[in-house]
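Starting off, we have a lone chain in the form predicted alone, written out as structure tokens.
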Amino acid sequence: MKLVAGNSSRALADAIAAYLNLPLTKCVVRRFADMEVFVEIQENVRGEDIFVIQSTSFPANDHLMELLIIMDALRRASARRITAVLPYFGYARQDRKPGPRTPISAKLVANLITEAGADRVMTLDLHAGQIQGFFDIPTDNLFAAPVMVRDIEENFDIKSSIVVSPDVGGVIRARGLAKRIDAPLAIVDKRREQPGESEVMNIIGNVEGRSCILVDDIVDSGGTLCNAADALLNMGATDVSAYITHGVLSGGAVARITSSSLKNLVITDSIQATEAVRVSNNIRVMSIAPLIGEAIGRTADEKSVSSLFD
């Protein structure tokens, strides 16, 4: 087994390599003057089981091309099996046609990854579980819930807490986490007037006197979280924290969250944290390297991955 890292998730890849006690394969990923991507694998990988660790986060197109070209280089170097490990799967929010003459970009990206030479895909908390069906190769969708549960149990009084889904679409995810910690569930009913903006309409459930834990897969602009936190506090919640798997945090999201009524925002390192995130006083990053490392080790040994989440 060998690990190869692109430029988007280098710190996470180093942590995974440390967990597996396995050095990263020497690989050069650089740009020509016109920004074309060039890749050179500097070790023999013939007949090896290769895991390529690369989130397709900002800049999404550059990191996606890096992933595709790395896999093409490995395939041409006669790697036995190539597993694309995407801690964050970019384009996952484009998983259906929201209107006429619009693309299903998540399916296109799945096709590109398969054609580039991937024999298997491993990712974390897909925005929509059915994206697994976009691939015609084995696809493991890992869940950050076990890592979140441990952190919540260490930092919250479960008896006075309630898990909250920030929208109706995330109810299944929030209910699953609530069941793990044996806490009640509430739902924020919101109406989105246009992309990037949300308006909180109603709270389903009793949050009065409770510490609220918002749970979701992606935080982008942060508007939904901040609006939900305000609405929950207005309904009598004592404080509001959030556990989100992927901290996209585009534009002024970090400043918006830092100045919001959120007590804490906890994200994973599936997307490499910016300096603004690192210095924020209410954003904390927890590592999912042990989870992904364990899944990689089990895959290489042909052991069960799903038992990680039983």
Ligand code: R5P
Second form
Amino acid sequence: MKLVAGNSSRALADAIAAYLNLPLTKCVVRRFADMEVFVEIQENVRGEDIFVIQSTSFPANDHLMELLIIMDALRRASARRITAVLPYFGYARQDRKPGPRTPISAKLVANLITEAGADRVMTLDLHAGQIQGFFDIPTDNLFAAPVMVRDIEENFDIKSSIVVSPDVGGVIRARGLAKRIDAPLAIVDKRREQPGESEVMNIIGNVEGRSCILVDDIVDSGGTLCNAADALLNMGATDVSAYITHGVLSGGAVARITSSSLKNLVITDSIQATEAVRVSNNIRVMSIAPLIGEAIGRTADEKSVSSLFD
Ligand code: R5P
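Right, and the form predicted together with the ligand of this protein, after the form predicted alone?
The next block holds the full complex; its first chain is the one shown before.
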């Protein structure tokens, strides 16, 4: 078994390697002058079971190309089995046609990954579970929930807390977490009553006097979270924190969150934290490396991965 890392998730890959007590395979991933990607695997990988760790995070297209080209190099070097480990699967939000003459980019990316040589895929908190069906190869969708639950139990008084889904689409994820910590559930229902009118935020559930824990898969611009936090405080919540798996945090998101009414935002290291995240006073990163490391180890040993989440 060997681990190979692209440039997007180097720190996470180092942590996974440390968990598995296995050095990363020597591999150069660099650019030609015109920014084409060049890869050279500097060790023999013939007949090996290889796990390529690479989130397709910002810059998404460069990191996706790195992943594809690394797998092409491995396949041509006679690797026995290649697992694409995408702690963050970029393009997942484009999983259906939002209008006529638009692409389903998540499916295209799934095809590219398969065509480049992946025999298996491992990812974390897919935006929509059914994206697994875009692959015709085994696909493990891991859940950050057990790691979040441990952190929540250490930092919250569950009796006075409530789990909140920031939109109707995230209810299943939030309900799953609420069940694990035995807390009630509330839902933020965003609605535009008439075209051109501003969005109305309704809260389904009673949040008064409770610490709210928003749960979601992605924080990108931070708009969903910050608006939900304001709406919850208006409805009498004591304070609002959030647990989000993937800190995409584009543009001015970190500044928006830092100056928002959110008490705390906890994200995982599925996407490498920027300096702005590291110095932020209300964003904390918890590592998902042990979970992914364990899942990789079990896959290599042909053991159950789903039992990690029982
Ligand atoms: C949407 O369906 C996702 O689950 C997130 O709620 C969304 O991507 C967050 O985006 P933003 O932070 O830009 O509001």
